Structure formats: C-alpha cells, structure tokens
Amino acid sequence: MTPLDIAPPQLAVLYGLCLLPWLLLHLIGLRLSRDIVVSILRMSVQLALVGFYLKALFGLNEPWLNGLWIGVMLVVADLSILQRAGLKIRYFMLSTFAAIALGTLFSTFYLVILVIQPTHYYDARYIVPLAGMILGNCLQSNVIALERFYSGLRKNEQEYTTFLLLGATRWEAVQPYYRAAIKAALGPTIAGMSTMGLVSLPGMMTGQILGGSEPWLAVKYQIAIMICIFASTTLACIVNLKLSLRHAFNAFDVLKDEVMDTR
C-alpha cells in the first residue's frame, strides 16, 4: 500500500488554512503576523532542505555522515536549550552538550542494536530519525528542567542561603529544587505516555500507518520510541542538571549573576 502524494497544488490549499488562526489572532488583537509568516517559511525552508539531505543521506548511508549529521543536531538542541532556557551559553554549553547527548545515543544505540537489529547499526533510515525523534523530546525535557531548577533557586535564594547557613552542603541545600525541576520537565512525558492512545495517535505510529505499515507494527514502534524517550529524557535531565552546578555557583556557594542571561 502506497501512501497518497499531496501535489503542489493541494499543498496551497493546505497553507491556507493558516488564515483562519491568523484571523482569528487579528480579531483579539494579537499582531503576530509576521512572526507567523517568519516561522512558516522557515519551517518550509528548512524542511525541504532536509528533505533532499535526507535523500543523498539514506542514499550514502555512510557512518561517518550519519554521526556527523546526529552531531549537527546536538550541538543546535544544545543551543537552543540554553536560549529557551534563559542561560549563558558559555558557562553551560558542554555541560548540556555532553548530558543530551549521553541519553540521546544511549537511548538511540540500545533501541537499534539491541531492539531493531537492522542489518548495520548505522543505518540512516533507522538512526537519524530515531535520534532525532529523542533528541527533540530531549530538548524540550532540558529546557523545562532547567529553567524551573535556576528560577527556582533565583526566587527562593534567601531559602537557599539559610539552608546553607544551617550547615547543607551545597547539594544538600539545592534537593527541593532539584526535585521539582526534575518532576517538572518529565511531568508531559509521563502524561502522553498514561493517554496515549485513548486521547491521542502519536505521530509515529500515523506516520508508519499512511505510509502503509501494519497497526501492529507501528505499535509496537510506537511503544519502543516512548520507552527510550522515557529513558534518555530522565537520564539527560539528571545529568545536566549535575552537570551544571559545577559553573552556576562560586567558591562560596552562591549562585552567580552572570550565569543568567538576562535579555
């Protein structure tokens, strides 16, 4: 079973349904119009370059080009990360590097060559977009994770330095944000996972269905790919968040100004 093409024309017609929400939008006041014609045409752009990327890249399927491109897609989550995150880049950029990258290709490689089993383990049309499918859910994870840690610890700072004058080591003292940070960011994860199914078709799963897969199998697809989202999103949450508080504090254990980014 061949899944339907969508013609350039049908295409058009699809782009038009943006009108409504930016009707609707004007008439409450909202003047976000080109911030929306911004964000379509990047959206577009960007996807058809990576579309025809993508075909030379399945075509290849060379090792070293697919971990380049996975590599790619790190170091702009990592980025983007810190900028959603309102954090300097240079003082966290390693740290959160090296913390989504830990649980993206563990999640990725245990998924491929312990589940999957394809032929070569670096098999584009398996790894890049199970990479990639982790890797975004792991943004998003990171972002919540650590933007609730640091305003949590920037509103209740005083809290903080009681904690620490009452003896708590530095670790000790940061626990309740920690925690909550770390609830915070897996809460929509765990959420998707509990309704999955009865609220909603997760994207995979209609993917592999249009493109004339069993329901079964894209089931159990569908199953495999929220497990390791699971996994590799409370991993790199943990972990960066450790990670970071090595350049977030100074000698005496106060959190410095200047890892914020205040723009």
Second form
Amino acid sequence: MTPLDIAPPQLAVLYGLCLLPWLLLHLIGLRLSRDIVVSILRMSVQLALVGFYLKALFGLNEPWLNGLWIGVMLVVADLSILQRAGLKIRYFMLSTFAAIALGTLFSTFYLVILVIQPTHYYDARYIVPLAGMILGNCLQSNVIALERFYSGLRKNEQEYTTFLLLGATRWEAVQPYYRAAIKAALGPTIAGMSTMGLVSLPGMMTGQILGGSEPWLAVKYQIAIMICIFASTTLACIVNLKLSLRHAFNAFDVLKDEVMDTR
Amino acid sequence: MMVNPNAPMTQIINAIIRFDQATVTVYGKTILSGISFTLGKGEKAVLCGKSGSGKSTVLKTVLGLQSLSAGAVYFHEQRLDAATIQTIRNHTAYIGQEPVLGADTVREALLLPFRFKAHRDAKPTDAQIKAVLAQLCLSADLLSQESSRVSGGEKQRIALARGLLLGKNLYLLDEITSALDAESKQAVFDVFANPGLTVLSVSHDPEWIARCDKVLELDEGCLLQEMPHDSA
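Instead of the form predicted on its own shown above, give the structure for the form predicted together with the partner chain, please.
Okay, now the whole complex, with that chain kicking things off.
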C-alpha cells in the first residue's frame, strides 16, 4: 500500500488548524502569538532541512556519514540537556555526552545488530531514525534527572552536609537525591509503556501504519523501540549523574556554587 | 603525619585542633583574617563575638565546609585537606542550633550514621541507646516519635546523643544551650564535664562560657584575644 501524499493545498489547510488554538488562547487572555508563530516556523524549517538531509543520507548510506550525523545529534542533545537542566556547560559537557552516547549507541546497535539484523548494520534507514528516537527520549529523561538531582541537593544542602558529617562518603550522602532523580526521570517512560495502546497509539506505530506497514509489524517495531528507550534512558541517566559527581563538588565534597547556571 | 616545623613543640604535643594564620575569603569579603589558636586534648573553648564576626565559620572550617584562602588548619597535626577530611569528620561531632536529623523517626535518626560504611560495624544496642538518652534527660518513648515533631532543644540533644553513640571525642557546638531548659542544660554540662571530650563551641550563654577553659574573642574575622575563662 502506497501512503497518500499531502499536496501543498492540503498542507495549507493543515496549517489553518493552528488558528483554532491561537484563537482560543487569545480568548482566555494568553498572548502567545509570537511564541506560537516562532515554534511553528522553526518546526517546519527544521523538519524540511531534516527531510533534505535524510534523503541525501539514505542515498549515500556511508558509515562515516551516518556516524557523523549521529555525532551531531548527540552534541546538540548534550548542549540542550544542560541548558534545560540549568547547569553550566563547561562542567558537565563531557560527562553528559559520554552518558547519552553510551545509552543511545548501546540500545541502537543492540536493536539493529541483534534484533532487526539488516544486511548492513550501519544502514542509515534503520540506524538514523532509531538513534534519533532513542536519543530524543534520552534527552528528556536526562534533563529531568540532572535538574531534580542538583535542585534536590541544593534544596537539602543541610541534610546532605549532615550525612557527610555523620561519616557518609560523597556517594553515600547523595543517595537519597540520586534515587529520587532517577525515579523521576524514568517515571514518564514507565508510565508511557504501561498505558501504550490504551490511551494513545504511539507515533512511530502510527507512522508505520500510515506508511503502509502491516499493523503487526508496526506493533513489533513499537515494542522494540519502547524497550530500547527504557534501557537507554536508564543507562544514560544512571551514568550521567554518576559521572557528573566528579565535577560538581570540591575536594571536601561540598557542592560548588558555580556549577548551577543562575541566568 | 605532616608536622608544621614552625609550631612550638609544647603546642604540638597535645594539640587536637590548631589554626595557623587561617584566612577565609568569600566573594572578596574576608570572613576570617589570619587567625591562630590551639585547642589541646580535653580542652573546652568557646568562641565569642558579635553576630557576623566569623564564629560559625571557624567551626565550618574545621569540617571542611568552608575552604581556606590562606593559612592552614591541623587536626592532630595532620593538615586539613582532601586526604584527611574523612578522618577529621569521623572523629568530630557537629551540633548546630537547629540540627537536621535526616530520618523519619528518632530511632532511625540515631541509627542513621551506622548505615554508612564508616560506622557499619559499630551499631549500638538498644540498651546503649536508652542509656545515652537517659544521660541527656530524654525519654525512651521519644524513639518511636517522628523527627518532625520533636522540639529544637530535643533535636540538639538527639544530635548530641548521636555523637556520643559514635564515640566521638571532638565536639563542635553552635549555641548548644540556646533551646534548653535548666535540667537539660545541666545534663549537657555533665556530659562535657568528661575530661576526655574536647570542645570548640560558639555561645553567648554566660553559664556555658564560665565552664569553658578558654575564651576566644572574635571581631570582624580577627581573633582579638585568647584567654582562660577566669580572666574573661
């Protein structure tokens, strides 16, 4: 089955749908016109560029180019995570990059090499979209993990100090905040898995069905991607927080003031 | 062990804590300005001075919670640094004005340090816990009480009980008697009458000051004078 194309006039009709939320927000007194227009424009331009890139990437299908593309995605995700978590880039750039690269690449190659088994493990048609989906979810979880962990530590600094003074090592003293942050970061993924298919049809599965795949094939891919997202976010969050400890404290285990971005 | 060659030998022999030209600067503001003093084994010293004179900073510096910008602090003539901080903390009990108990119930708060690797093998018995509570005029019924429901004075004594159960011999006390009634205060005085315990405290309480061997008067981060309490 060939999916039906969306022609430019229909695309214009689609953009017309944005007028409804804009009007409703205007009626309740929320002046978000500028934000909405900027967001829709950015989304459209970014996706159009991705469309061009992916077309070229799939056509060339060179391992180094695919790797470069994933590397760029990892760098952008790294900077975005730290910015959104309110942490200084220079302290955590390497630890966050290492953690999300480990989580994303481990799950992606596990899925591609051991489960999907295409002719070439580096096939852009599999590796690029799968790594992108996994990384997107890693990004959200790592923002929550870092933000919760460091704000929790800052908020409970006296309690953390008490643990240290009672003989805890730095690692022992951060445990309550570490566990709370990991739990909060994985919450959306675990909740998403438990309601998947009941509350909503997931995006990837819907896309595959619209693209002409058999529903059973789409279901199997969706299960595969969800398990990989769960594994990669858990791995990345745990490793990220653990690695970040090396740079966030002084030699006496006191949280450095300067690691938080107060802008 | 690192020994400072410039320190007088008589001070070194019994020194538990020694400040040597210790200076603390925070965001360009001098909090402690080159202070030097020695605290011998079993000595009880009190830091006096106006609010903001740097008294609490002295206690925090010993615990490594405030970094030095110049000078040095020694614990048993071991210089305070990243390698020695854990040893210093393991031998020191800090009790602030409003201690954090860090657990849901008083029993859990008392046993909290024994969850950490450093003290895991020294977990006290129920009888030992009750004996320490009795020593501090605290009822054993308090053990099952929620930590959030105990008063400020009780919190201070629970934190002190925790130090005693850990067998600490150096106590850093910040206004330890501020929230205590006469009976509880006497119990705390009795605990520190033990010559084996060394104390560096901050207090405005004349009764506490009168019981200390040494009074260290601070003003705007400078140590004005060091005197035995008889002449204070």
